[in-house]
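Take a look at this single chain, the form predicted alone, given in structure tokens.
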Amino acid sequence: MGIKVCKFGGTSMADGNVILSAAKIVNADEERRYVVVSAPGKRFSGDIKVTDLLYQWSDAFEANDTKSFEDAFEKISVRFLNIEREIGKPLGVEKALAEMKKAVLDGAGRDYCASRGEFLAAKIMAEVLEVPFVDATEFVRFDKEGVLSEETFTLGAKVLSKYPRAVIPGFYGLGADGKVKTFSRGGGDISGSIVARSVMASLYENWTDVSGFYACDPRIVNSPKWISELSYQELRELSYMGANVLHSESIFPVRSAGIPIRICNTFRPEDAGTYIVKTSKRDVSENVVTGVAGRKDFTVISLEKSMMNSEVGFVKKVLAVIDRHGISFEHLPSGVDTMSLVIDNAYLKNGALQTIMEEMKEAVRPDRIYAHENIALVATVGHGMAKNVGTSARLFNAISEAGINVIMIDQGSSEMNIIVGVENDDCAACISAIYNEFFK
């Protein structure tokens, strides 16, 4: 008999009735032995996620704003007490909330505060399923740099081997300082992957509010093609570029162990879902492209200098500038006498762009340096692209016919993706044009 690890996202934990549905899914298959949960998400349009409330609560504490602190805590309490009422049995929520408030007042910290949504949700799910609760701090470890430690998997195997079944909160672990540390937002998917790797699961099921991956965002193209199977690499490319079904980093723990992932719909558990595997057996002759995804709000910094290619250390000096500012880059397209850095706008606020460009001028003395702001990156992804003549021609012809100007082009060395930079306002139209070319 195999072991399945189930991760339930925020929409699957949004209220008591949905939690009961999730528990029913777990109990329907005896191989589903370990459950990882997110904090309760939105119940309806305009609602607020519990994690956002927790961050507001932490901000109010740090600002010494007593009224906002109490208001936020009241909203958090109401959410969890309503869940307890909807489930219909005592779950110890009131006591847990009181303990959480005391810890925050005693200075437990922002990450501790943000993690309590997952903590309480996991406590509730454990009571509903009548299985042990195992805190993520017992085995999830971060090093001094805040990076997930390899020790996590050894500890995870040791701790979880004590429990035939268990519920574990996602999104956090223990930092090198002995305090609670969270992943980036959406990190609950990584937690599920960690548990799957620790117990060497036969399958990692990620339960959400969609029935798998689609060839592009359904908000852009009506009823896009459903993808039955894709590779880890294709998932990584599409997730990173805006296909938000699964966190882009969640594949790493399971990929090394060859554990497949299945994306499932909590609200339609009978749907087949999408499988993510090491090597997809999908027939690429049906469609050379797997999917199209895009992200907005980037800046392209371009440098031009004659004989750049013969200047030893040129790229190193440019990258040293952004390194000093703690900035990472997305892409690095280059030519003989040109290079460009694609950077997320989030790094370039409050005059940082101008400062960085001035430092680059001083470091490498370019003939010209300029920035193109508010760029969207659109990625076309698929294993079949490299083996099919004319894929690029079809892609750029479709963009041209849509009247869209391409500002930047970047193609990965694997020839599995082609990324184009367009104006933010052209992002949706670009995705739609490429999708229609390859799927209609």
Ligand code: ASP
Second form
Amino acid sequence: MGIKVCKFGGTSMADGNVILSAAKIVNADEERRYVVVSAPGKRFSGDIKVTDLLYQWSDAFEANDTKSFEDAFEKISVRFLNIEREIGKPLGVEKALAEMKKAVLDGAGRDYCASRGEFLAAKIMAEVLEVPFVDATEFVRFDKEGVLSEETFTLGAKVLSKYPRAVIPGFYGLGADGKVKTFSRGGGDISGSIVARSVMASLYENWTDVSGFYACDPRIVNSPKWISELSYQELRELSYMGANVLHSESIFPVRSAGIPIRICNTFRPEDAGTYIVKTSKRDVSENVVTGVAGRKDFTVISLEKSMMNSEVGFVKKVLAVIDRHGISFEHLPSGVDTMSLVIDNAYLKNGALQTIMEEMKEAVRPDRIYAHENIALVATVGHGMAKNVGTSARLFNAISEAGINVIMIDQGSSEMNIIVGVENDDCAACISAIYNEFFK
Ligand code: ASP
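Any chance you could show the form predicted together with ligand ASP after that form predicted alone?
Next comes the full complex, this chain leading.
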């Protein structure tokens, strides 16, 4: 008998009734032995996720703003007390809320505060399922650099082997300083993957509010094609580029063990979902492209200098500048006498763009340096692209027929993705032109 790890996202934990549906899903299959949960998410559009309320609460504490602190605590309490009422049995919510408030007032810190949504949600799910609660701090460990430590998996195997079934909170673990540390937003998906690898699961089921991956964002193209199976690599490319069904880092723990991930819909549990596997068996002659995704708000910094190609150390000097500022880059397309750096706008706020361009001028004395701001990157992804002649011709033809100007092109060395940079405003039109070319 295999072991399945189920991770329920925020919308699957949003109120008492959905939590009961999630519990029913777990109980429907005895292989579903380990359950990882997110904090309660949005119940309706315009609602606020518990994690966002917890960040507001922490900000109010830091700012010494008693009124906002109490207001946020009230909202958080109401969410959890309602869940307890809807579930209809005592779950110890009031006591847990009081303990959490005390710890925050004693200075437990921002990450501790943010992690309490998952902590309480897991306590509730454990009571509902009548299964032990195991805290993530018992085995999810980060090193001094804040990177997930390898020790996590051996510890996880050891701790979880004591429990044939368990409920574990997602999104956090223990930092090297012994304090609670969270992953980046949406990181509960990574926790699910960690648990799956620790118990060497046969399947990691990620339960969310959609029935899997679509070939592009359904908000851009009406009813896009559903994808039955994706490779880990395709998933990484698509989720990094904006297909936000699953956190892009969540494949790493399961990938080396070859554990498949299945995306399932809590609200339509009978749907097949999307499988994410090591090697996809989809027919690549039929599916040249697997999916198209886009992300906005990048800046392209371009440098031109005659004879750049023969100047030893040119690229190294340019990269040393961004390195000094702790900035990472996304892509580095280059020509004989030109190179460009594609950087997320988030790194370039408050004059940082001007500063690094000045420093680059100093470092390599280019003939010309300029920045193109507000660029969207659109990635066309698929293993089939490497084997099908003419794919890029079709892609660029479709973009040009839609009247869209391409600012930058980059093809990944694996030949499974082509990335184009277009104006932010052209992002949706570019995705839809590519989708129509390959899927209609
Ligand atoms: N609750 C966290 C967030 O909203 C983590 C998660 O849901 O995966 O980002």
